[in-house]
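Given next, in structure tokens, is a single chain: the form predicted on its own.
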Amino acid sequence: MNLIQVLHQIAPEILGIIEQRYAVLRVVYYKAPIGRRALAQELHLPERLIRNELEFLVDSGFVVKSSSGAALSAGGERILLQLSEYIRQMRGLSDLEQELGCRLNLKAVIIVPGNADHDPIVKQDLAKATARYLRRCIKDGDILAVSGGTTLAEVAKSFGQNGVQRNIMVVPARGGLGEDVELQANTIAARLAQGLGGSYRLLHAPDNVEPHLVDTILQEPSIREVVSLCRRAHVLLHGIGTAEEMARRRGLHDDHVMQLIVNGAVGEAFGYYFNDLGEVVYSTASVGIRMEDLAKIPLIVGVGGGKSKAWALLSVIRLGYCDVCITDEGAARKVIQILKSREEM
């Protein structure tokens, strides 16, 4: 029996205190400088309780206060990192990662605590976990292809600048002109390249085009060159979204969205819409990565969090072209629940 199991039995209230202080430290880390009232609102806790917790953390040297609000000290950042692993053990996330990896035949699963549907900061944890994984797996000489979307935009923001130059090329996995510039694959590719110390190429092409125009667009030499790099990628990093969310973001008409739902679409990636068995029920014509290119890419990493994305994750992973899944506890537990319920049928 390990220490956490002993604590569960002999002093369960201690675990609650640890979780609460971890939550406070985490919000202060991401939102600093932050005032007491704003912190209480973020955590949905009474202001008096937050005042007591902050006093303890300040006295312990983990938080520093100023006229502009609270921030973590260097010791606070270290203890937060140590607590993160402790919270993972408390919630059994290592076991959950192994179970999900085995059930879905994945090389690796990385799960961060929490549920992004209810706690927006979980998406930032997800982004940091993805950034750490990329730093470990990307090697000199690699081409990294990336998609667009809110989660990958957060991954790009979490990197910052890297002063060390590396022989890495980052390219967008598909066109994206026409949507919010912050969410475009071009923007994300540029920011990731800066964070990894590499170079990047941009793909100046729209996300969705009429099928008969794709070949015409690919005749442009600069576009053809970037698409060629994209299809020779060593690593593909892509976000996983729900079918309805992505269809609306890409401007599909309401009738078209309803038809997707009727056809059983639950997840989307690369402009392909999948049902819960991983079958393609609809695809959009775009310039960039195609389904037939996926088998040639050595490492494909899918990222998405929130319990509401469980079906989407399952649908995309079941396609068979996903090696590593980075998600949150809410989505992971729901996926396991879905798989177990099917076994019992």
Second form
2 protein chains.
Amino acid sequence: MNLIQVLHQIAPEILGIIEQRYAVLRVVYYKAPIGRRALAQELHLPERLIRNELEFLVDSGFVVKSSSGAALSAGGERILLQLSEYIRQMRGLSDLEQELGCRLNLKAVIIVPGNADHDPIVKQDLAKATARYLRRCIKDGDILAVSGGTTLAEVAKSFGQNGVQRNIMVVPARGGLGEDVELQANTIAARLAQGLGGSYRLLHAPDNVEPHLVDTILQEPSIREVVSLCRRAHVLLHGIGTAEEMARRRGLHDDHVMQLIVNGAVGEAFGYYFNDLGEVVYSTASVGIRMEDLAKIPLIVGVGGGKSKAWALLSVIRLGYCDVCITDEGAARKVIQILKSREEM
Amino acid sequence: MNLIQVLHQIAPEILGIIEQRYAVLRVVYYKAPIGRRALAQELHLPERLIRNELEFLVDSGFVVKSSSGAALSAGGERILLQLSEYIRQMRGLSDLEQELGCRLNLKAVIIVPGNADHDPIVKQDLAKATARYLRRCIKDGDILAVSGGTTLAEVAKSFGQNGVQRNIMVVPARGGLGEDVELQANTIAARLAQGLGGSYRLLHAPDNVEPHLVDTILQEPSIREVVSLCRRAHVLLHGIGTAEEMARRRGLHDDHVMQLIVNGAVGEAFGYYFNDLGEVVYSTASVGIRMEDLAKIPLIVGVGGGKSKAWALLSVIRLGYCDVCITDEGAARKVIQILKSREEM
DNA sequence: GTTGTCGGGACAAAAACGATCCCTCGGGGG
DNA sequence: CCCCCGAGGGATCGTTTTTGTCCCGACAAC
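Provide the structure of the form predicted together with the DNA, given the form predicted on its own shown above.
So here's everything in the complex, that chain up top.
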């Protein structure tokens, strides 16, 4: 029995204290400089309590205050990092990771605390965790294929700049999709390449294309080349989204979206829509990576958080083409719950 | 940086909570069944607080209440054991053990939390730790020699009964001394033998004997045999006392005692009185083990707690004939302090 | 039977908390 | 250049929780 378990039993109230203090630190870190009131609103805690916490943190030297609000000191950032590891343990996330990995046959699972549906900061944590993982597993000479979406955009943002030039090629795994340039695979590929100190290619093609045009488009040499790189990727990083979200981003009509949902579509990946058993219920023609290419990619990393994405995660993982899953506590617990309820049936 | 250090920084108040809860558990364990008021008095805490603590502990199932007071449940004893290890870590006793071991060239150091001078329960903890250590290191066929004193009496008491018969011989390392039968080496040897499941011999001789009579007494076969066993002991366990305490127990006159103290005597072992540098300043003739026999004993364990015994401990250890030291936090910190102040000089 | 201590109930004092105020100040936008 | 917003700090005040104390009936030991 380790210290955390003992504490759980002998002094359960302190875990709340720690989590609260951790929550404050974390928000200050991500939102610095931030004032008491904003902090209180963010954390749904009374302002006075925030004041006490801040006072303590300032006295301890973890937080510095300026006229524009509170920010973490260097020591604060250090302690936050340390603390986050123990928070994971406290919530039993290490165990949860093991359980998920075992049940779903994954090479690795990384779970960050919280629920991205309710707390936007969790998405940033997720992104940071993904960035850390990527930095660790990408080797020189690798080709990294990336998809789009808000989560991966966050990953790219959290990457920062890496001065060291490395021989890494980042390619978008899908074409252009929807409106927001920040969420495009192209944009993300470029950002990630910067962050990793590598180079990148752009895929100048729409993702959503008339089936009979796919072959024509692929004859265009610049597109062909990128797609071919993509299919030889060593690592594929893709954001996992709900079917509905993806269908809307693709600009499908409302009734078409409804149709998908009625058919049980919960997840989407590279133009294929799955039900929660991992069966394809609909597919759109797609420039970029295709299902049959996935088998050849040594490492596929799926990223997605929030309880609402649990079914999507499950469906994508069930496909068997996901080796590493990076998600959050909300989604992970829901997935486990779904799996357990299925066992009982 | 481990969890405890992180907690120290991020939430120092919780260490207090833990220590307090631990203190309650410990007292309940040693004084069961005990009531709120007695508990409050013992711990110097307000009664109401004790009530809250007890309520929590009862709800958690660690404590059971009867009409005669509170007592630990099986789960409570388990958690207390677990907790004590972490308390050691919290107070940095593991580090302290290492430091002492290193500075004084000891094979092993065991330090229990607290100060036996102020809190009698610490002596019981010390005894329990000693018992645990003995159980671990005594092998079949060993001869164990023991001295007397209050601390060792406590060790014997805490040993309990061990049903398993083993081939272990316990012999007293010194003769009879003073009045109280409970503190005699003979009594303790007998008790320890029972606890260890071994056999014992008694040394029917006074410890304090006229010098010219020593040889005569040693001619008595029953005495000779025990002393000879003693000198071939594999393990020697001796309680460390202050020179003054031992001199008084030996029944020396007040002015003689004063003389000793003026001469710098701070520690005593087997009839020899040392100053704090480990030099012999006085010796009485002694039946039983002698200084020159110590070198031949493979494992010498010294036990003693309380800040007041720091100098005695230091003097005995400085002799070089102590391999393992079992003491408490109060004494250990004082010893370190003494050593450091000497370095500065 | 007396006595001491047990747990539990009750209650006032005190402290902590929570929700708002107000004031001052600095920086960015008009 | 000035104004205004949001920052921190301090203060108020009713409410809730915690704390300190006392008392009571019960049980066990003497």
